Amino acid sequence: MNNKERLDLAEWAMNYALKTGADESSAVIYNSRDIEIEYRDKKLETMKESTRNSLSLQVYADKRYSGHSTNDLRKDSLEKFIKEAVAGTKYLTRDEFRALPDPKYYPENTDTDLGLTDPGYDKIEASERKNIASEIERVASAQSDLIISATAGYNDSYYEFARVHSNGFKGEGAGTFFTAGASVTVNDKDGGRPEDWYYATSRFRNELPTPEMLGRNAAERALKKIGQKKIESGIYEMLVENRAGSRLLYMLAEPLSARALQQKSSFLDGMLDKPIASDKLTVIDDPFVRGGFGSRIFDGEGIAAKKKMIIEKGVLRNYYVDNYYGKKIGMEPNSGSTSNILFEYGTKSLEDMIKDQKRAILVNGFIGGNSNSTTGDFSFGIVGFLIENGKIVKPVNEMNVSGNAKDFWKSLAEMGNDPYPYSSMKIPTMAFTGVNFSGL
């Protein structure tokens, strides 16, 4: 089935929902192909391929709403499926805010190419996928006799979809992803089994780092953890490595949503155009980054993508407002989900920021923990390194950081110049002052 056929089927399903009693409807036909290779101990352990086709149907009937999905795309099966979906919707409670977005929020042009698809995807052969994974595993395993296990992986995926709404929206999309890397476990003579990983993701196959780089980095990160121990509790300066920083940013994600505002579960309620962080924090949501992992012309509700300032030098400028909750709280919808998250970057690398520290903890991973979107309280387990006089002196683990997000983000002292390249969240290394660590 090509995308033209998907679009035709989506329109048929949407119209059949209207024919059987829906007032409004939207339908998405989605197709994806995912391939996974895993190598461990010089053996090919996993080779999986999955192809999925699905229909996602939203039904609006007499101010009632329901969502349904199926993988059986035969029209005779879909007729029964859609009839039951529409009939079932009428048992739900009426909700005056349930309706498709106003067409004025839909994009005028959905044809812009954001460079999300590798044109060479179909030419990649199974032998190439296997060779990438085996070479990463070989390189990682060869770095030290202390390595107990190295597991290398390679994944690629291709997806296409077509979306239609009964009040006029029609759009299509496609893209590719490639991921490769390794996880490594090493032997610590004191009885521990430190482990770490290094994976990279790209939209284009030729943008993946070399197997040599991926395998070596995974092994080196794990080897550096040998001897890791808990250290004394206290107030420390804190550096957060770029790849770990997303755990902290997610503390803001739920409180920034219109859903949290409507349900009175956001500590950021009433803070629009007020300072919520230090002036070092500027957060921009940009859906138009070419080849970006979160790039899009429209979101999952068909609402036109727009670049927007979320936090400007510490001042909150926008919430994430979806169609439904936007109506409930009287705010214009601007998309309820993130796209590419960019920041105002500093001038220093991680290495330079380490040199600036007299005594600090470099956090390069978070282990468990939670944050409360209503109060802002948080507590996370961490692993990382102790820094003294500008140098890393030993690895640490089993420590906890805790505090309240309302105070914590005001302690942000510096942003690095090293945005993490393998995520839609291009977060750099961050430096915080006066963070409460719990250890011995």
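Shifts are known only where both forms have a C-alpha. Note that the structure is a prediction, hence the values are computed from the model and not measured. Whichever C-alpha set is largest while still superposing within 1.5 Å between the two forms counts as the rigid core. Residue numbers count along the first chain shown, from 1. Compared with the form predicted in complex with its partner chain:
- Residues present in both forms were considered; between these two forms, the rigid-core fit shows Cα displacements of 2 Å or more across three or more consecutive positions only at 74-77.
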Contents of the next structure:
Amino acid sequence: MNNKERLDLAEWAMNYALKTGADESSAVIYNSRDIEIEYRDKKLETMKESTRNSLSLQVYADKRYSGHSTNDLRKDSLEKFIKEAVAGTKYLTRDEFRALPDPKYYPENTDTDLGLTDPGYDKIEASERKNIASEIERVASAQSDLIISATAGYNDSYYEFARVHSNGFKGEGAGTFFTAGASVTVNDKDGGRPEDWYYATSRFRNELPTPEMLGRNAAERALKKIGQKKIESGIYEMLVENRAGSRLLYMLAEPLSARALQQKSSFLDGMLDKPIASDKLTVIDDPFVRGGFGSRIFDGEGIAAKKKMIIEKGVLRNYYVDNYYGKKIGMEPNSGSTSNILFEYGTKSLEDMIKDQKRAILVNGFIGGNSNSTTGDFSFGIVGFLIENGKIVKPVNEMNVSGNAKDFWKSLAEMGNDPYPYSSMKIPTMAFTGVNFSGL
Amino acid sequence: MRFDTEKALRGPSVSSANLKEFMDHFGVDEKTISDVMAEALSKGGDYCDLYFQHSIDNYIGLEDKAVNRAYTDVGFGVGIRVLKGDQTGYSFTEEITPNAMKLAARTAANIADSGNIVKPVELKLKEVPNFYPIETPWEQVGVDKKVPYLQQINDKVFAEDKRIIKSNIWFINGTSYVMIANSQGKIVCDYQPMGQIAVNCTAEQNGQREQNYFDLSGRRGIEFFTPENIDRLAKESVRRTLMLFDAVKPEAGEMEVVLAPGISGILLHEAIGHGMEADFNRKKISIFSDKIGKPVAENFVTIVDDGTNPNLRGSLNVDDEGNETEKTYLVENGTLKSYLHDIISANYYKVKPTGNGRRESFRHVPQPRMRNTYMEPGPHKKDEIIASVKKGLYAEAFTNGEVFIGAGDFTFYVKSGYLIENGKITKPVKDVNIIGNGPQVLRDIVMVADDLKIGEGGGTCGKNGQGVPVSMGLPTVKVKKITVGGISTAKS
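For comparison with the form predicted alone, provide the form predicted in complex with its partner chain.
The next block holds the full complex; its first chain is the one shown before.
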């Protein structure tokens, strides 16, 4: 589908909804292409290639609301689908807050280039993809005799979409993603078969690290887990490696939403402009990072993207307010979803932060666990290392960290200088004091 | 084209008359399928299959006392898979036309680049049993019919207790038409229904807020939501919410844990189920690799993964590779018996597939996955189990779990439970994660009661980015020692 066909189909679907009884409507046509390669044991394990096309449609009829999606884009199927969608909406209850966003929130200009597409995407050869994956696997497998299995993966994707709203919004977007890396399983004579991974993601093919670096890092991480064991329960200082930290930050995502505020299920209700974390925590939502994974001119409701301060030196400055719940609680919409999350960074590397610790646990991965957005209670499984006198002394696993987010973020003692590059959340290593660990 | 689901539901099997209807539904005939397969095998693949799917999922939601939102998602397409030994080539198309299918077949074919050309065999319908008869197909149940259920539950929730301040209720139903054809000449059809009502409550007491959840789900029709079940949905969600006002955090560390009958089967799902999926063993990355035939638990422990239970979420008349489902014994009387196989691993191990080849949709490759995983009843009584615990935890409701396949670390998150003190259930607890090592915890299952119950809620299991519906079950079980997330008293 080319740009014009995509936009035409979106407009046709939106107009067909209006013709069959909707007062307002929005439509998105989304197309994507994905290629995935997996190598294991020196041969191709899986090769998958796919293209997707879909329509998402929102229907507003007499203050009643419904949302619909389909990938069956044949005209006669679509006509029937849209007719049924509009007809079914009339059985719902009227809701005065249901309407498309006020056009004043739409961006004035939607064609700013944020550098999200690799211009070389079309020129990548099938053989190049296979070579990257096979080379990563070769490097990873060669690192040690203790390696039982290494699986390397390479994936690239291209997406394009067109969004139209019946009250005057029209916007398009496109982008590319490249991911490569490996998972490695090693033999631990009395501790099973620990595994770890190292994957990198970028908007641009030539920004991926070398296969050498990806394969070696995956293997080294897995090898360091040999001998892992749980240690005694207690209160420890905690370092959280940059790539693991997002699990902790996500505890704040749901409670920061206007939905959670309106539904009285947010422990951050009433905390605007009050301290919710130590002054070491500054969180910024920035949609305009060039090549950023979450960069955008407008969000999933057509609302113009804005850079905003979420937490400023520990003080809560903004919730995530979408159109519907914003109206319900009388707040201006500022986007209900995250874009790129940036932080105020410290001055020390992970290595230096380890040196500063007398006795601490370095968490480098989480397993399971959950958090309660209403109360702030959380409990997560962890893996990592015990640090004593500034040095890593042994790998630990099969332990939990538990607490309540209201106190926990106040125990944040330091942010590192090492933002994690392979996620839309550029989180650095974090140091916390006095954290509850359960083990033996 | 409209398909008459009633015939498919009459069971016990899909008749050849119905095959024609499935073919028409997807707009294909035998000749087209055979041409596409020839294309898929044109580069030297050993085997290929085509997975046609049409899925319709509906969601209707109540919030702030009004049924004010509805969502629909339709998926339509065919996935084409080519195997060369244990290597997989995969592609799908959302356009079921001969040209689009041949193009996808050519892409999948590229996994092979030499070898004899295998010719597809003439298709023969394989009839399947019906483990999920329902009275009325979901397509005949409009939004208007579902709205009253949500309103009734909402009224009951608020009538139950004055402390309730919010309720969110979802009515979710799905229908999937599936037709699977392979190059060995098998063609199978299935109609897969799913129904669920989920109730979320928030309550407030002296400025403190708590929230909890209860749901009922299965391969069911609307008749499942009887007045009794509607009542249970309201009462149980309120009970689970209000008990949290008194909940405490247990002490951190290892303790005895008793699991309530039902959804606690999440223990089996995480501690052993995933590790027994044969792809992880074929790749030698599971902690259970090379352990078949060895003792792994007390002799009263028998653990199964079953696709044949009536109307459960994980039940399947036929798996997503067209194989019969069955009751597979993972552990029988304490001995490790069988992995869970798809076609690739069954070929590798030279055994019959166990009917565990599953996929999220036509967009995904099948993998060995669990169906309904549960433990058979044992010799003990619930009361004697509780009475035997001096200081421990009684866990009854969960949100999620996870496992590291190779190391064996697994977790599950307790949303409601109680402390056990001196043989008696005492204070409620909440929001604690439990973490253990799979093989160690199996060895530490020291008591199993006779009260097996299968969890009634809507579990979805994720693996390599694919979600599939599953069920889990357990009798009351005591684990001697496992680490519970909680509050520490001492600085370490």
